[in-house]
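Here we start with a single chain on its own, the form predicted alone, put down as structure tokens.
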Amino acid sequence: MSRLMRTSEITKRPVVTMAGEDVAQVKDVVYAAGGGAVGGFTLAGRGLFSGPLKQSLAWSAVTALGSDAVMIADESVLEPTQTLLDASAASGGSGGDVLGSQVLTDTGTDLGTVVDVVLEVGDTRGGACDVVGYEIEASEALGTKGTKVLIPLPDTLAASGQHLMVPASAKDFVSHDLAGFGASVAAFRAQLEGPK
């Protein structure tokens, strides 16, 4: 079973080990092979003047993402922050934030700005963290200008450095919170994929 999150949901969320320490806090969610998947979380400190740290937690090494801490099996599965960044690269991620980039379809109508990122979350070790969407801020294409609304993603991401695109159709599948946005992401890839 998966469920669905927003990023702006695990940042700052605690890094505790399976021994209860408190190692960390997530600072920011790092997208790898085309931006399609997390790759892993860049990591800060514990407490009010806490900043950045050198090490990084790649998604592989995260044993649970629970609503209230990212669980790993100890501190020694921490990275340094540069090889996390190098495979995200090496596999395709943009290594931008998309948070802003305007959202644009293929045939050029401009559906609005992201504010968030929609995650979908394995719930067992070695299980996917997609994503699945972003939340937007609507533009007048989509009848709600100034509205927060979800909208789907394909599989796979085409991003430049200010504008992510989508297909077209992707406004047929727009959703207004995140109980309903999974199946409005299952209808707009079935769709993609064409009859069987």
Contents of the next structure:
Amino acid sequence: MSRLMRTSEITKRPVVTMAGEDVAQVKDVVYAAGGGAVGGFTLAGRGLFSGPLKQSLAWSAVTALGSDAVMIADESVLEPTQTLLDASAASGGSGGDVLGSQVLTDTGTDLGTVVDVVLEVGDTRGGACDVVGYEIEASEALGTKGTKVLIPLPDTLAASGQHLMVPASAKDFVSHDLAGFGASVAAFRAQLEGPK
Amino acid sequence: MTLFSEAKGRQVVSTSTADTVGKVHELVVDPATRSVLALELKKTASGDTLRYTDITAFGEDAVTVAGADAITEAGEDVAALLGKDHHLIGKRVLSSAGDDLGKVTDVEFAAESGRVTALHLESSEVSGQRLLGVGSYAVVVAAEQ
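Moving on from the form predicted alone, please list the structure of the form predicted together with the partner chain.
In what comes next, the whole complex appears, and the chain from above leads the way.
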């Protein structure tokens, strides 16, 4: 079973070894492969006065991403931040921050602005951590202006740092909570692929 | 089965002299073997560590040893597991899937072998077989399949 999570819930989550030591906490999510998947996490130290760490955590080294902690085998799996950023850049990751971007349909309708990123976390080691949608603050076009809604994403999309382009049909798959969102993502992607 | 809460404070008595040679203060758990490696004692003359294998019996009313010389200073392996960072009771429990399961309220172990048989949490119980690690932040247990 995989689960859906907002990235805002993942930041500050402790990184804990199987020996029960909290070696870091998540600072930011680094996207890879065109922004469609998570490449890893930049880290900060634990405690009030600790700043960012020079070590980062690649997604491939994560044993599990749970609701309370990011589990790793031990501290040796951390790698220099630059290695992670280079790997992400090499796979075409934008590294840009999508928060605050305006979501536009390919027919030119403004659906709202991005306030959070929704991830689907595979439960077994080696599973992907995919970006499956965004939480947006809805515009008038959705009829619920000002409320936060979730919209599913196709596997790839164009993003400029200001705008995100989505197919016009994305609008029909909006949902209001994470519980029903998994089905929306699946339905939306099936529709994009077209009849088999 | 014996609980840590019951074991603490139990007297340690020498079978050769019938003297009380110490009192159980803490139980030192080795997560690698999922068992009690040693007892940390209070009020002893020769040291504060009694290895579990040096115990004659872990009885219901007292722990018996052959003689006071079984009580020594902590060896390297025991010393590495001493201290608050390695205590289980009161610590949060994380599954290997990264989910918080609650806090450890007590630990159950087999008196004959020292093997940890169960962790008691506030509202559940976890088999001792699932224990993976005990660190300063959390007790880690294998996630349920």
